Amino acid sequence: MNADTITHTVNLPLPVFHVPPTLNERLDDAEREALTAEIRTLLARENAVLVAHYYTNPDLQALAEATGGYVSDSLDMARFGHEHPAQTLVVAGVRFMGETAKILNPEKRVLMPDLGAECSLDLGCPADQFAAFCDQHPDRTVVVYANTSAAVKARADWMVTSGSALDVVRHLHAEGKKILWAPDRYLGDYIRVNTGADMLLWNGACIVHEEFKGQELAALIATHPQAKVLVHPESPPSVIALADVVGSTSQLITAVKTLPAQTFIVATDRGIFYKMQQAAPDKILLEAPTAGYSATCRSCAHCPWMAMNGLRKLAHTLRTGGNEIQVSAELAARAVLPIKRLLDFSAAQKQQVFGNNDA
């Protein structure tokens, strides 16, 4: 069996969707400075705060930090927006992140630089097909990854992040639950292997992480034998097998900061390098390979939809109030339940840890 073959996966074809070319925004220093100054003024005028994902352009991450906003993963972005007094949240990321922010903050206006910024995991799990699949397996607890639409979350029992998935599934497995998982089959299989849970996996994948190559990564490791390998669990099994640390975006940033190694090979979207370099400016960061030496681009790990975010579009959105995220009250009322279940579970875990420490 090939190392990247996933077992226990439902035999569903991957939906066909359009992948935009990766077109990073190109600005000269003068335009960057002018746009940044204008956006600062517009954020204040609109009583708005900017939250940006780790994978977005460093210009956006730096601006979020400089204006009292936040850079993090999708759930923490939404949670920050809930706690912040601003009445407008500007979400630099992809569409499901804007939806999650709106679900957790229904009273606030949520804007995005580009509503066309999608996600292959979201697009690869259409709500109607997913609902039909769930109906075929009513005995299973439905657990979905954060990278899904509001409609898919509304059909789930639990929502998880890459950082919380193992703990949640271990908890459900201990209760004797069988799991229906969606949408990322690689993350799902990683969880299945590490928990022993009975999991039926939706056939989805992230187009960025799926491209990391185990054979090419092994060759890079041989060139840098002292390097620690950091891998996001959305990657294929052959890549995960070579990792020193497998974890969420936040966990990988922490690993760069805390591990004693000087060099790291990083298998996730290269947008994360901004925060990694900020956390550990003396460390050497190498991009994990997505192709062989004959390829035009050996390390092409950047989401084309994340690249649709930029200062020009952000300024336009704030000027016009366009690109507002809408989630119906009826849909939000159902979609918020699996999200809150995760938040309550995480809070209980933290309380248990703090309680043990106090003891």
Ligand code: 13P
Second form
Amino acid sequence: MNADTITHTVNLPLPVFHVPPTLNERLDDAEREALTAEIRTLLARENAVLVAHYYTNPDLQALAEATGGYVSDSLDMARFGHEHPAQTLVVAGVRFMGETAKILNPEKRVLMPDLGAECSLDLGCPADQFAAFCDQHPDRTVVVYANTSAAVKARADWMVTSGSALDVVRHLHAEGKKILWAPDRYLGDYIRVNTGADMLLWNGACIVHEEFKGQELAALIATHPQAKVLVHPESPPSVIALADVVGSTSQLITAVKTLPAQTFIVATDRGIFYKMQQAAPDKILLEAPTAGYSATCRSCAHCPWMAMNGLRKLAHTLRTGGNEIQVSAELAARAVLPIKRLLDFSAAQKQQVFGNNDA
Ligand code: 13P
Ligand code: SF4
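Mind sharing the form predicted in complex with the ligand? What's above is the form predicted alone.
Then the entire complex follows, led off by the chain already shown.
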């Protein structure tokens, strides 16, 4: 058995889906400047705020920050959009992030630069197959990762993100719950091993993180023995086993800022380097290898769907009001429950850690 074989997975044939080539937007300085100025005007005119994920183009991340918007991981993007008063949320990221924003804010308009920006985890977990899987295991609490469709969330008891999954599953395990987990088998297995919970896993994977290679990473570490290794938990076990820090995108950025090391090897989408470098300009960041034995390089450490976001498409969306996310009221009413459960859980946790400052 290969070191990265996961044993607690459901044995279902997964859907075959198309992975587009990674096509980053290319702009010269004049076009970038013109688009940026236009988008600033349009955001103000439309009473809109831009929320971007760390994996998107640096132009978008910079613009989000410069216009009072936000750049973060999937959990905090949802939180920010929910709390911000703007009537239009523009979500630069992938479709499930836009859907989550819409589900939490049904009265707001949610726009995205490209509605075709999917996610292999979402595509690999069709709602009908997932519902059948849940029906076969009625004794299990259904926990789904944020990277799923609204219909899959609607079938779940809890939604989690990479930054919150350990705490939520630990909590459920302490209550004696058995868990049905979807869709990422690597993240699910990491949580299972670290909590001791009884977890049955859907067989999905992120096409970006599953390409990181344990053997080649070990060889890179050998040439940089002082480096700290930062790994997103959607990576295979052989890669996670070599990590100094395993965490969500936000947690990995915090690690670069706070750990007293000079060099870091980073196993996640390279879009994150923009923020990491900003957080720690003097530090050296190396990409974890995706090449080597059995390499497919379908993504080469950059999500092809995140790469669909760019200034041209963003300006077009704001000009036309196109690419609006739609989730039916009936579906949203069901899908919001597992999302709210997570937001309430993490707010209660914060309260426990920091206490009530208003008191
Ligand atoms: P984060 O929640 O860590 O931002 O991860 C989202 C994602 O899609 C990672 O591939
Ligand atoms: Fe999905 Fe992976 Fe892209 Fe994240 S990096 S959006 S998990 S395909």
